[in-house]
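One chain comes next, on its own, written as structure tokens: the form predicted on its own.
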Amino acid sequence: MPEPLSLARRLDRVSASQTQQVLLAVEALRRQGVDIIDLGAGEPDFPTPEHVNAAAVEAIAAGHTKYTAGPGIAPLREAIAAHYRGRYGIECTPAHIVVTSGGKQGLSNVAMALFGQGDEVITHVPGWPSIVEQIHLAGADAVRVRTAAEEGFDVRADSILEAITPRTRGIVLNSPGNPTGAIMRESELSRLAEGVAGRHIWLILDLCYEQLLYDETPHNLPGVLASRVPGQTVLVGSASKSYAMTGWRCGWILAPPAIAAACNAVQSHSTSHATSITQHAALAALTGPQTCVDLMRDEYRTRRDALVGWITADDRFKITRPAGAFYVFPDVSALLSPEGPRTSSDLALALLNDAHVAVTPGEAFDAPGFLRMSYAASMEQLHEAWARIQRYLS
């Protein structure tokens, strides 16, 4: 027989989705009937805002279903830099902004304009596995600056500053952090733009979970960078987790004309553009009534706050309280031992299996002996599923 064809070497270097590997676990139960509530999904559980969804029926309506422009609908964008304007007090216009399928085609996109083979890339873990594997597909090296837990797993300056090698082109931040829920401080922020300013280095900025915060913490993040290394920014934006619009898939890239237009070449040859229909659905998500947005943040607060005292109740666990996002993430090294589940991806199978209760273990996010729990789930299901729990360890 002849040799197998091999896959392109880039491939080499990346991984899998482990929370995909969850949601197809997930899914596969489901099939043959299992009971199980999901606690590992990444998005939110409410329906998409009504006017949202009407808008995306009267887009179809009216026709707009042919392609648009490249980075987006001009009213899209402008909507874009009118909530960033709004917001954060940040001056941009629709020649900053590119409108993408998705927060993650906004990272990849900016990841292949702007970093290649013998760059690295400096992001903090525990975090979100994508932000690795797209410099890695890249072509560039990702150099990982790890946080504590015991620290609240906050990104510090001094850590980043000190990974900085003359091959560094580029630093990805998230905030609030995926799977920590931990925020960056501003102060902190604003030391670490002072330590690249005038230096080729860019500083990407993933707000997938902006309007998640929970608590009165100051979070001007692009107005921190917008003040100090304008012309190094580039921020990521997305549709998903703030209006429930997972599926849509809408994102957006602001950054320096000149590298918006980058981004735009790198999709023109991959996706086109966001669907059509789409576009409008998010234009009426950020033009529209915002109580939507008030009431989801006001109920994941609730359900936060219950989960955590649930488990910080149980000494087998240790809890950092998440400032955002959607996740609380325990360190459960006293659950493991030779006995038992070894690692934390043992014990998120067991209790998938046995407990019938959906987790991602921390080794998707380069934190072995953690899970990451979402409380994107009704207060019922939250409940029902820490009995479930409380029941498998006991």
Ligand SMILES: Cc1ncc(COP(=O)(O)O)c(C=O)c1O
The other form holds:
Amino acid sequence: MPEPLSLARRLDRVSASQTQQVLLAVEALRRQGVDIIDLGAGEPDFPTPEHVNAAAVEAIAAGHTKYTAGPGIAPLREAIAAHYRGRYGIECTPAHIVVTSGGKQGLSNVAMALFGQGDEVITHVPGWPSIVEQIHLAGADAVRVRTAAEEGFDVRADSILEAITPRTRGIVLNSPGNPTGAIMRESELSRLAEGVAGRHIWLILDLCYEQLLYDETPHNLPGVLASRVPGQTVLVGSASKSYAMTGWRCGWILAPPAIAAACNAVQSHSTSHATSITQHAALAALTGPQTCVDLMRDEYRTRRDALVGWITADDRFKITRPAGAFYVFPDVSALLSPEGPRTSSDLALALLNDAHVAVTPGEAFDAPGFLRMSYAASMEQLHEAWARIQRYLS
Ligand SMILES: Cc1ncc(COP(=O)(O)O)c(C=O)c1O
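Having seen the form predicted on its own, could you give me the form predicted together with the named molecule?
Expanding to the full complex; the earlier chain stays at the top.
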């Protein structure tokens, strides 16, 4: 008998996304005609702004439908550099920028370019699962540092510094964070940067939700890193969340030019470059009017405040107020018991099947006992979802 065919060993430690599994379950129920309110989604419910769509149509009409330069078209790289210069006051040029097919590919290129066998890379949990899986795919070991709900999921410099070993090659931070909505404090990042300055440790900052901040809290994390560890810093951004462009697949890397070139080398052997039409759409998004971003942000803020208010009034849920992104991440352990639902996964399943509300269980983010609810849904839907959850729980 021949040996059964097997997968590559690198897949031994990689698991499929649980957030995708929620999506599949929702789709299956909808096909049966069940009316589901989806608070599981990790994407804006707003349409892509009209002027962005128009730029893509114009790009097609103008024949921008062929290969582009690997790191992206020159005006888009300049627009991205201008965004970081203007917003954070950091020095950068198109040579620092690589346009990618989404922030996810940006982070993946960075992991492949910087990490390998025998390396340790620290990140914080609860966190977005792809960060850990990408570290594993690059052959390195992920070291998870836990943040605490009682501390508002604050990423503490000390906890990260304590996790450093001689094998540490990188630290991946995400602020505003998915699933917690928490932001890292400038003072903590500053202490962390001082602790790693001059060491062979990369600081990678996932800023995909950078424009979705709801309070006045300072958040110039790129500025902090640029002033302390410019040669060790890599930023990753995205058009997905700020401009409601998830399906277009456009993100970017901002890194010292030699690192940007290495990330481009990785990308040149996989996708080559982000879609030409998408690049023109993203250029319109970054250089066009920003009122669409302000309007979406204001609406998310209203929804956050409403949802946090309702959840806080129910003492079976424990919640910290998120400062950014579009998720709330309450502790639901008071609703779990040996008689059932026993886990937050069981609870999420029960809410889906019995209350017809889709949420994502904390297990998907390495945080059993929590639920992630997205407020990238209309106020009306949020209202109805909360009413259904309350009816189910009573
Ligand atoms: C924390 C975080 N980083 C990066 C991404 C990547 O998004 P995209 O690839 O659409 O830019 C996501 C998407 O959900 C995310 O939640």
